[in-house]
Amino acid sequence: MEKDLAIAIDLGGTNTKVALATRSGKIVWKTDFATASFPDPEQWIRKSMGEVKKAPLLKKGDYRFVGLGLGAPNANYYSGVIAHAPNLPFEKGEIPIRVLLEKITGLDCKITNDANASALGEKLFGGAKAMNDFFSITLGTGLGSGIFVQGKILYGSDGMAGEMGHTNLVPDGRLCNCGKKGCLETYVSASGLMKTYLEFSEPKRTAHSALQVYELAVEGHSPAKKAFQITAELLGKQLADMAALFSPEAIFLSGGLTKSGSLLYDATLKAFNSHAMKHHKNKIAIRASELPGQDAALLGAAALVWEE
């Protein structure tokens, strides 16, 4: 077995995930725990840090931690700083968690948000280790995306680059979390499919929940199936957009959301071929995360340690 090992967290609004995993990208332990049991973010760390000196593993031979990589929501891989993540317990405004993760585990540590540590996966583990030019889009709650150009992850000049969620997609539409209205996600996550469908849906039928719609629309009810068709022909006109900006090799999706499979992809691919302009029609393959599902986020924190 590999020695050498990746401390791997993925930190969620409800859950943190914590692994650990070989440069092949092998997850070799993993436990979870309550983020909100914990909201300050050194009371958190030293959580972290206390669930891995339990893995077995470790007592039963020589290893070594060569770094720390961290998936969470708007970290700043330049700064090393969570800004205003309005789902997370902590206090409110920005956090300097690489220094403090730094200082309790004398380890080197990097961190990004959680669609760019999903993007590095992809490439060091996933369906993309072959391409220079790639996009990957989680489909959860919100939307996340990573970008990579010419074989690197896009983070502009501050570290915030890649926000395809945020572009506008409906002019004074509906408001997101961000502040702006119109935003992408507002439409094409979970939480978007449930807004359109109960726009559509009759009062005796209501779904509570993205799963629920996806159940109703495999039974062939006409409000759940025409949210399904709008969402998924937003997100192929946004990636046509994206594709003329970027003209990547192919989009991997990934997510709670592309669990609905062929209700949500063939339906984004047609509107993908019809929106793109000419050269892109037909040549840009939208696909499935070849990340496993479970293990993808962590997979990717794990990425940014073995990424160099």
Second form
2 protein chains.
Amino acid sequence: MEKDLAIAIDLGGTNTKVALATRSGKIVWKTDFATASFPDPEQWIRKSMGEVKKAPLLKKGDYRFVGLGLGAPNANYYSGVIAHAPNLPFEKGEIPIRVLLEKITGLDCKITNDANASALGEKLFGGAKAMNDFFSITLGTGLGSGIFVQGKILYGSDGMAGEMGHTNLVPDGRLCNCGKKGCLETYVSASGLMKTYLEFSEPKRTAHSALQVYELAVEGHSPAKKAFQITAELLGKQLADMAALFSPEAIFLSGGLTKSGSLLYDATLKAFNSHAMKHHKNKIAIRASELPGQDAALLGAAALVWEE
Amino acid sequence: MEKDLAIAIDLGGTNTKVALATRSGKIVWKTDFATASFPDPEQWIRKSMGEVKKAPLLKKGDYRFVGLGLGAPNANYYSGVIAHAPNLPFEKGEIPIRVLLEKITGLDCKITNDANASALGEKLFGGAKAMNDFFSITLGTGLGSGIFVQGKILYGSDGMAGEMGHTNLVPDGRLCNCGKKGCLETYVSASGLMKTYLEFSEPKRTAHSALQVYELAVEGHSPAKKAFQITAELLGKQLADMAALFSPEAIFLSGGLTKSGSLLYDATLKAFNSHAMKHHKNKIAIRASELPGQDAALLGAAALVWEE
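Next block, the form predicted together with a further copy of the same chain, ref. the form predicted alone:
Complete assembly follows, chain above in first position.
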């Protein structure tokens, strides 16, 4: 076994996942606990480290912690702060989580948001190993995006760049959690798909999740098929604009909505090629992430430790 | 005088400008000639170098050419090729202009498109000296954009990145020269402003140029004021999306349309702050380029030589 280990933490509103990962991206141990039970950040860190200490493989003693990587909503790589994350139990405002982590663990700690962590994971351990310019897009409840430019995550001047989910799609459209109207993620996400479906569905065929809409679409239910078609077209169109700006080598999709497979990918790729600039038509692959779904966020957090 | 000189060339559809520039961004000599008289690229290069040799300051002999920078439409930094530039007199298709330049001049030669050259000029000699993340946007006949990310021009995987002018603004909108419909530059540019004005104007107050629309707006002519208002709002809105993606420190505007001053800037900034994400509201300056208008493209071409 490799003796160098990264501590990887994926902080979510519901669960906190904690893992140990090797330099080659293998998760050798992991566990999780309910985030809500630890509303104080320092208490939450001590709980996480307490879990780590229980890992059986550490009993052999032949290991070294190289650093700690944390993926969390609204986490800022530059400032080390989690700012105003609405779904976390911590007090509102700015939490200097990196400083707290370093104080308590004594390790080098890095943080970034979930979407950037996924992109880092794709670069170090997934399908983007040989790429310098690509997108990693997570279609979950919202739409998260991590953008690689010339071999590095795009953070911008303030650490907040890469928010494709909050570019405008529909003027005066659906109200977004960010306070703006018509953001891409209010249409292109699991919750966006649901809203679009409900606009077309008959009262008798209500769906309560994106998965149910998918099952209805597979059965041939026409409003469900239409909702997928519209969602994919909007995604493909917006990705064409993103390609005009970034000229990526490839676009990786992940998250719950991608379980719908070709129902999503085929229509997205068709719309992308129809809206792309001439030199991008049929040149840019839209692919599934090569990270294992349930560990993608943890691998991304581990990648924070292993990237140069 | 500094003895190290860059040869800077700005290749336009109408005129070719040739200059000698110092490392500190001073243009010590320049001339121009009609591009159309030289439809053969090698002939055009020989003409350019013939002009350079006439520069009186070279007679003293105390100088050294460090390299040659060329700004040209559709010029690709990576491949060194000008591809399918509709407004140039050269044969259509791909012209390996960098190889030709190096063969004929014996110098290190770099090329990029006009918009990226302007951004480089802003970074080396203009208002962006201390910045690593910013946009340079030229509002001329079209809308050109050069995007700096982490201290470098954004070229993407194929050298074609940064095309903000060809992101979609209006689904099925105005037909663009690029073949797509509704591109930003068909609305936000001198020609876009004219088209918007003509949609509102009465037959008696026709304008034949963006400058005339500006003069009418200053006189208080309501359709002209409305055309500026709409153009600025669209620009501000799209820049807010660009800020969500890139988190720039500042946005620099240049080109003919910016001569309208506060008529454009005030409404653009207002729309930007109204559409920006919370953390960007009132945080990002929208400023005039600090490069002298008539020499901006030449300084950008010179910057290609002096950047590391």
